[in-house]
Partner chain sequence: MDDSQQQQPAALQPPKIPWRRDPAVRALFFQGALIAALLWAIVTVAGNTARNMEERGIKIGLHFFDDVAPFSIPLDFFPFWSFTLGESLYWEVFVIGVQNTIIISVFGIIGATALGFFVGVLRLSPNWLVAKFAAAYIEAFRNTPLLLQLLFWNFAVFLPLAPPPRQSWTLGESFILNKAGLYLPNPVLTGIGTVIFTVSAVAAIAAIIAMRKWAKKRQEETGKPFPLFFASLAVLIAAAVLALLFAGEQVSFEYAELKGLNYRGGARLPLIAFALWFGLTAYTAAFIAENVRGGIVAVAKGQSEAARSLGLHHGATLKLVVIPQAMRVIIPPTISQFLNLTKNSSLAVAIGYPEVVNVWAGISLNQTGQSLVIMAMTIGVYWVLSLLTSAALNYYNTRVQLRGR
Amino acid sequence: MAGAVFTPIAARPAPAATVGALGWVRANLLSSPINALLTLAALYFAWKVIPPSLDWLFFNATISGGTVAECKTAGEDGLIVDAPGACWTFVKVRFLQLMFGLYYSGNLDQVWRPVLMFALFVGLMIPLFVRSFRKKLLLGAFIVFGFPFVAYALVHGEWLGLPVADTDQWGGFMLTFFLASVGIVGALPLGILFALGRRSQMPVIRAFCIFYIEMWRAAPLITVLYMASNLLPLFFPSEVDFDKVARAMIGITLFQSAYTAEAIRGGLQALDRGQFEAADALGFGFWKKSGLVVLPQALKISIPGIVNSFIELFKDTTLVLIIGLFDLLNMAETASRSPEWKGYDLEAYVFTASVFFVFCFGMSKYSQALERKLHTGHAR
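For the sequence shown above, give one chain's structure in the form predicted on its own.
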């Protein structure tokens, strides 16, 4: 109509039940009768499990004292029974044994050596998380190729004139750390070479790399460790002596390199063919093309698979018990079955699981942060 005046209607706010915390609950937990039943079941399960677990872990736990008597209490009939909570006194008393093995738990004046080794490692890792630090490549190269020798010199002691801690006496988390670190550091360059070799145009090299990768992937790690411990010395002269830790490191490295190679091969296959053709058009040779064009992109794509295999390796170090080595889990089991602390297996397993979770979760979060930092191909 001519001359009509239209008055705009003010926008009304959304209903309170559809926004905020209440809206999230309605949309995610109570969106249907089945979801509502599942939510109630989950709340009931949490109410039944979480409070008793917290009581056992923290509120009723025992951490004082230094003997098993601290974890005992008088029952209703006057008999001595276990306290209702966890006995963290066991972990406190056996902490050095769980972390560093038999040698350092029996030589307290030498504990500073593995402690200094771990402190140096943490101190070297911190700058890698600082964005303004510009020498990350050099520092990373030193951590990978130089720090293992520094760590070995401190822990073993012979090179620095310190009391010798034979590898047969290494154990606990320190042994887990060494086995996993050497396996990761050694497997990455080997995996890169075998991944490139599997895609080589030379039939002999390609066949050898395929045979190597498939052979190690087809063998269980327990079998690899057993063969490394018993058969590896047969391939060397009698005067060459490999201790059990060195044999385990070699077997783990060869085993892990096959899985790393497959993760990197997946990244190579995911690259667009145009990347290879562009490098060829620029006149790059094989190594220059691989180092400047192909590998940086393939490794970026392969980060999830590579880190996943490294996390599996960190957990699989527990299998070294088959050759008589006592890593963190096996040392915890041994300590909890001693005559004094027999019956506290659950505390040992919870402590071990917590340590493994911290390090595996840390590797996972670092890989995710690295992915976000390097994911610039589609940034706007």
The other form holds:
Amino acid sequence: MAGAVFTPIAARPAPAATVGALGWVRANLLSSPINALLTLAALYFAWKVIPPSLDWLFFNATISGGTVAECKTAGEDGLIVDAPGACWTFVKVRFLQLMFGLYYSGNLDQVWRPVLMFALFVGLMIPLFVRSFRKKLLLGAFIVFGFPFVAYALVHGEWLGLPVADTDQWGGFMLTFFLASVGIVGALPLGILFALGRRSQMPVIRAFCIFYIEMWRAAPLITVLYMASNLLPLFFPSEVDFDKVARAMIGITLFQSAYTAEAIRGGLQALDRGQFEAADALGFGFWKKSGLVVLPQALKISIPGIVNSFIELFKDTTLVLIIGLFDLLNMAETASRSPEWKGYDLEAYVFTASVFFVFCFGMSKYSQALERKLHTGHAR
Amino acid sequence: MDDSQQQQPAALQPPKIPWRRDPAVRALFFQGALIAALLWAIVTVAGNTARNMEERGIKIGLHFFDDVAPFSIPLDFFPFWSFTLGESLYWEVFVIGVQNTIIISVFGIIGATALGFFVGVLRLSPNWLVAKFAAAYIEAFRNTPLLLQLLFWNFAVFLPLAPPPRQSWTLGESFILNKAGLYLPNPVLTGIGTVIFTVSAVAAIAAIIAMRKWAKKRQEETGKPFPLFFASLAVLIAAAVLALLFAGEQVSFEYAELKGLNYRGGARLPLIAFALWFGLTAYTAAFIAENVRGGIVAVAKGQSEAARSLGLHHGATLKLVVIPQAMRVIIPPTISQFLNLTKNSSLAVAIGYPEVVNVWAGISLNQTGQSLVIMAMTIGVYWVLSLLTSAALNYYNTRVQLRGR
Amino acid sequence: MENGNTENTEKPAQNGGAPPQNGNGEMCMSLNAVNKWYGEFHVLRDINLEVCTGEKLVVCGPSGSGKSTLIRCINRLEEHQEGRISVNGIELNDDLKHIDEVRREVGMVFQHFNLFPHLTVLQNLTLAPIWVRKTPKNEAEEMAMHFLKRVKIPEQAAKYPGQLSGGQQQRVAIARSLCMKPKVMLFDEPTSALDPEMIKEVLDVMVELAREGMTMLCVTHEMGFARTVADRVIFMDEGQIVEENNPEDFFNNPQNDRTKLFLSQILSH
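Having seen the form predicted on its own, I'd like the form predicted together with the partner chain now, please.
All chains and molecules follow, beginning with the one already shown.
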């Protein structure tokens, strides 16, 4: 009865040409004649672009000293010309101004205030990414609703009896950060309301919410900013006076609330019908159903969408340049137009672009990772 | 039995619900409250606005439309509606602004679509290096602000690199690039030339339509396919050559010539318009490339396997199976990108291109103080464009929706 | 064979004694010492297999045993790295012309149907005849209707695949392959994505196809189907052919311990 015993043939290693570095090169760079040609073209392109860029950015760049003379060199005929590399000395000298604006770069004894503010923010954010930290929700709520007041108290100074740095003296990366943060934090409650309203059974409420959301989404942000700076003062009694920064913040918040509402609506739509039905079956009313069952889940699903719209907002805050606020981009532009550093606008743009790239790229990778994680969490 | 019969009439009567638990009453109440709040807000805002305008001595209205605009529009270059300093009226400023918005958007959409599809396909190239370069392009352009990119292209690339007029880069006499912009020859048709060119264009289009019909019929009868694309191209070229042969003397090109310090004549695309077009195209193309990649990836691998196992070769698989399905995924978000590009063209105000936000919401508003009317009109332009976009989207979606159970 | 056929018109399943003769003995397909790796993973190990025209083979084995990879190699949906595969005397190598020729002669039916959702059922069927065989459209449509009748769903011709049930979709997929008049049909677990009540309608079509003399290579776990139509059953594990026999001996008297274990697992309930 005993049959033959199955003895598998031992696995052999794959032919050398198909695995390892050689196999990888064959499969990814030389799989066909056209592919090989493309590889050659791409290598040529890389050779033309990458070494000169690196030379300009790093190898020939200047960062020493504190005057424009460091970035000049004697040309062939003895004339003073620009050195061949980037002049990072310019960014170094103007760094405080680019980060915190004119007030703090002019009052060095006060710089600790924005520095402390950013340090607090980073310190508060870190536990959110620690897996074992339990009270993420509480901390998150504090960062969103409590921290803005701490930040305002520190940077403005009046509440703490410090020398006052008025909003029109805020600038640089700090202003960019404030505009984007206020926009996203203020837009969150509005966005939740309008997302729920858009799914309401009551026709008037639904129509109003659709109108509100689509109205903002159809307009470019720059027109919203123009509106905020031109129309907002008209709409209120003349005693009420908003400064420029506050006007921009109101405009950005309303604008952003439409995008946040759409992101949350996406989360609500992705939510399983059974959740609504289960909440109904438990006898919850509208507010309990929304607050205890629907929103906690829908908000979690819509975090990637909200982060994505935050990235767009973060980039779009640069538009305040057009209405005359000195955010990071405008500060860099202005600095590169100053008589002393005239002609270094390329350095200003490259520096600003790298700051934005680091934040936006980081956030988009984070959002993608989160999306994958949520996706697997919902898979069967 | 008796019991239930006796209870029947009572059950038929609707039970009394206290009014505050009746959903219909509640709905009425909430909606009424919303309408009342909105009315109150509108009345308050209108009152405040009227008072504030009065204090500033501005009368709200459209009367300023027929006033002469006391400024000149920089870069007034498109031929459809020109601006004359001291003669043109305010409403013409608005028209010119809208015209320039539409023109830059149309050219931007064409450029961004072409570049976006190209980069999106490169992103999926089996060649690792090429795919990585495409990915680097997409990430770099998507993750930095558009305004920064526009300033960069205009102030750090094109303005400093373009030579002054006397040292223009030229390609023959046709293409001249310098700080003032890009000059191209301007075709001038005279006499019967116009007629001949129009006729040949119409004839070529008619021939192509007829050829399509014929090719379809021949395929159905004999099975022989017909290279329609190349044949159409040949017809177009032939028509152009024939028209040139017959009417060559009636066509002349007006070339730009160096007169004094600057070039005159020809068709000029100002450098700022070129920089704006370039920046909008490069930025939007990165987003479209992602849509294209996503659309192609969304077509299940089994689809091309099935096509290949039926014997369709690579090109036919792409043309008949992969692309038609990918397009359904690609087109809706790409139409949204078109709208985004149009909205983003408003950033041109930062580099001085005369589109509607710049000349209307900017210059005209500062001159007249008519902020209410002017802002409403400016935003109205974008609302109309956005409504048109959603109409196009809805039309497309209902047309191509995959039918399922 | 003749009397077997008449006898089996009603109940084809009972033909235990006399398996149909292996076609006319003409070689149709041969695999010679085929080896394939996915990266470092050795997925097919020294596969030798010969199939004659008209023969019906059923391939079974645990998941991950390489059975799907094997039939995908025959269609060059996967590339093998060592050994030779030839179909109808055409050797499968990097030559694109050979690959195209082989694919025209070999039909494939997938586990998940892979119908083209943007085309109607009729267009799914006529696509390849028109673009590959250059058949006039009218002729292609006539042929498509002919095959739709054979899989018993001519009334669905104008619908889209998404509007059909799984069983109907798989029958359309079989008809789509038949429209190319293939010499060989490959089936990659054609019923494993179907609801139980739909499996029969697909198997019926396959049994009929087998009876008409099509050369077939099926990866399937439908053991009833294997008993009915197969000339040979092949059991694979760890990338190699463990046992190969006629269905009677294969099921009643497996030679190898590994086969016995597998059969006891899938037939135990």
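Numbering follows the first chain given and starts at 1. This structure is a prediction, so every number in the text was calculated from the model and none was measured. Take the two forms, find the largest set of C-alpha atoms that superpose within 1.5 Å, and that set is the rigid core.
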* **C-alpha of residue 249 moved at least 2 Å between these two forms on rigid core** => no
* For residue 296, is the CA shift between these two forms at least 2 Å following rigid-core superposition? -> yes
* To do: Could you check whether the CA atom of residue 148 moves 2 Å or more between these two forms, using the rigid core for the fit?
  => no
